[in-house]
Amino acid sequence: MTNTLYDALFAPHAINTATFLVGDDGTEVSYASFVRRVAQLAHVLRDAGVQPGDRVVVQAPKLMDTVALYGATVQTGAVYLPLNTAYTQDEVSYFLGDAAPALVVCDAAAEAEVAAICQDSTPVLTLAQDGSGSLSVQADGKPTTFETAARGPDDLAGLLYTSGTTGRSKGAMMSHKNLLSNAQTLTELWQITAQDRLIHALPIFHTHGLFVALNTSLLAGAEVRFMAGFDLDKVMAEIPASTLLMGVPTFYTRLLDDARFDRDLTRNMRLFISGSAPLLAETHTAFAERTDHHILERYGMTETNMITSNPYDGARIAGTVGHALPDTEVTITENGKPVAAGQIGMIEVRGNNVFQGYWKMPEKTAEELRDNGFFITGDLGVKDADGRISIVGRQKDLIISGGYNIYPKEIEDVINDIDGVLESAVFGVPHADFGETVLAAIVLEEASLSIESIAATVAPQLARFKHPRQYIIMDALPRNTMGKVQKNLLREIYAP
């Protein structure tokens, strides 16, 4: 029997003695022992009643057994549904009600809360840092082989909920083909091999840390330094012995803030990759000047996995997310029709990486997934004559003031270029006369920089209707766990 994703990512490693995961405590797990652990967990899932097509909800710590649980879910033919560990009880209750899982796996410390939500209708197992979680304990005595469930390319392998900043969170249905095709493309494009060692400091409840970082490592047979989270000193200590780092922009700004981070430290590194949030051009430039490494920025979404990437060989231009992946089509449209190069429009994408639709939301699926297979991303972008794509912002972040379209990123770029400004977020709030008006939240590097001087610098560079009507100095911009600025919160806080 064939199982598209398991056969490609896990089965080939059954006798691979090379190291797969290295933990914070020095624990090393070989690929072969990992595959055996996956089988043990698969037995626990099957004993709990999990069948092919069932959803397995996971809100658990970042542990080696959590990664093995992902593999076990795939091997049993079930659908892996990771949840952000920061979600509240009310949020978890919504996801459980919507997904109707056959099993919930949670942090042992949250077992009582999760069990109360489930009300005995769904089994609950636990994972714990010390290995005492019920899932791990039950797995310890199980056989180390498991009869893999048959699943084809179009069967679901993952269900990932969007962040839900507007309306209900939507469950993006990811097939075996969606996940495998993207992993294959990225592994080849970024030239990931068994000789690589990846520093993994990302969460694993998100596309970036789970499907990009781990699926490509599994496909290539690379070693993974598996960290509980981003710890500056630990990352710095691992860089000389590693070749890859996949991170969010915050990783790179924090590294640049440390004087120890230099060319000598990074001489063994092959590739630094950034995603999940926009990378400031000044960060890209500063990083290159410090290390001679040009960060490779790429672009993706929950519903599509990765869509574009700057090249491995060739110019990685600051402020752009590169070209469409080799097996992915990207078009820029206005009212559904392609626009000319250099014009701003909606980013639409088609390819094997594009999801199957939204869980139990056929109307929403029909709104965002065209009959011709193109997915309407909601992101605004521009494609140059060479096909290189730059992100302008989210459609929902577009500000319409007095009938004029205002793209926040254009204003942010001007503000961020001012000496003494660390970063900014431009957003719109309701205005009685103009419909919306422009506000700018700013984080300063130099406390002496005044709002008046910022406004004076911005004024001659932008048309008057684009000028922020208010500048707000903040200690830090509100961000989600993947480093994306939460402009919806800024709009709520500063709404009149």
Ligand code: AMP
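We have the form predicted on its own; now please give the form predicted together with the ligand.
Only a single chain is listed, so you will not see partners or other molecules.
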């Protein structure tokens, strides 16, 4: 039986005694014992009724068992659907309704809430912050081998929800081939090997921390210093014994803000990689001046995995995201037609990395994925004569805060639904730590409605990182002659 992703990422490690994960408490898990744990969890999934093609929803803490659960989902032939741990019950409810999973694994602390959403129709297992919970209890006694389900390159391995400019989140269907091809390309390009030690401080419910960081490590057999989150002191402490860091720009600005971060501390590091949000050229330059390391900036998206990368050997140019990855085509278009080098246009991408479409949304898929295979990213860019790409803006109305994508429309919908609100405009302004932060301009129908009560209504509906950090009451929203709200003007007026 072949299983494209399992055979490449997990099976080869069955007798690999090298260390895979090292936790915050110093616990080390070898590759071989990890593969055995994957098998035990695969038995739990199968016993819960999970069949090939079924979705397994995971909203759980960042633990070694959570990584093994990803492997187990692949081994049973099911589809891994990770959810941000910050999502509220309202948000989770939508994902469960849309994806109709065969199993939900949640934090033990959220069991009652999740069970209420599932209403007995979907089994729920738990994984607590300390590693306890029904998932691990059931796994502990299970056999350490599992007959891997057959899955081919075009079968689905992941379903990752990404918010949309039209409000509702869309599930991006990722095939075995999509994930494996990109991991192979990146591992080769960034020269990741079994000699590497990666500092892993990203969440594992998004493409960056899950697929970019973990799939490349699994493919190369690298050691992963697996951290619960980005803790500046802990990251600093690990740098001398590590070779690789993958992060969002906030990681790098926080490191630079600390005087202990210098050339000497980073002398053993091989590569610092940044992505998920724009890295300011000044951050790249300050980093190089302080450490002699040129951060390698790459560009990607949930729907496409990674698209471009600055070179490993060769100039990494601040403010650019490098060249299209090998086997990936990037074209810049205007009205669907390629433009000349140096002209700004829509970034479109085609290749084995590009997803299979949006789950149960054929119309949305047709709007963004052309018949010829090109995916319309919504990012505006320019390609120079050497094929080097720079992102110059976004056509989609999107705020990226600390690497998390926040779609204004989703927040505006919640605010506009409040009795006494006439309309709202949610926009991003620059923020020293998160790159951008969220503000909301509101026009009231009822003057007595307070900002506190608006914020209190928004809070239970949206994850904390999406909450506007400031509400501004206006008499009217600024509009152009076409009647369109001028968010650029709002951004200018309210920039810090």
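Between two forms, the rigid core is defined as the largest C-alpha subset superposing within 1.5 Å. Numbering follows the first chain given and starts at 1. Just so it is clear, the structure is predicted and the values come from calculations on it, not from any experiment.
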Co-assignment to one rigid part between the two forms, Glu452 and Met301: no
Relative rigid-part rotation, degrees, compared between the two forms: 161
Per-residue CA shift, Lys396 (Å; core superposed between the two forms): 2.6
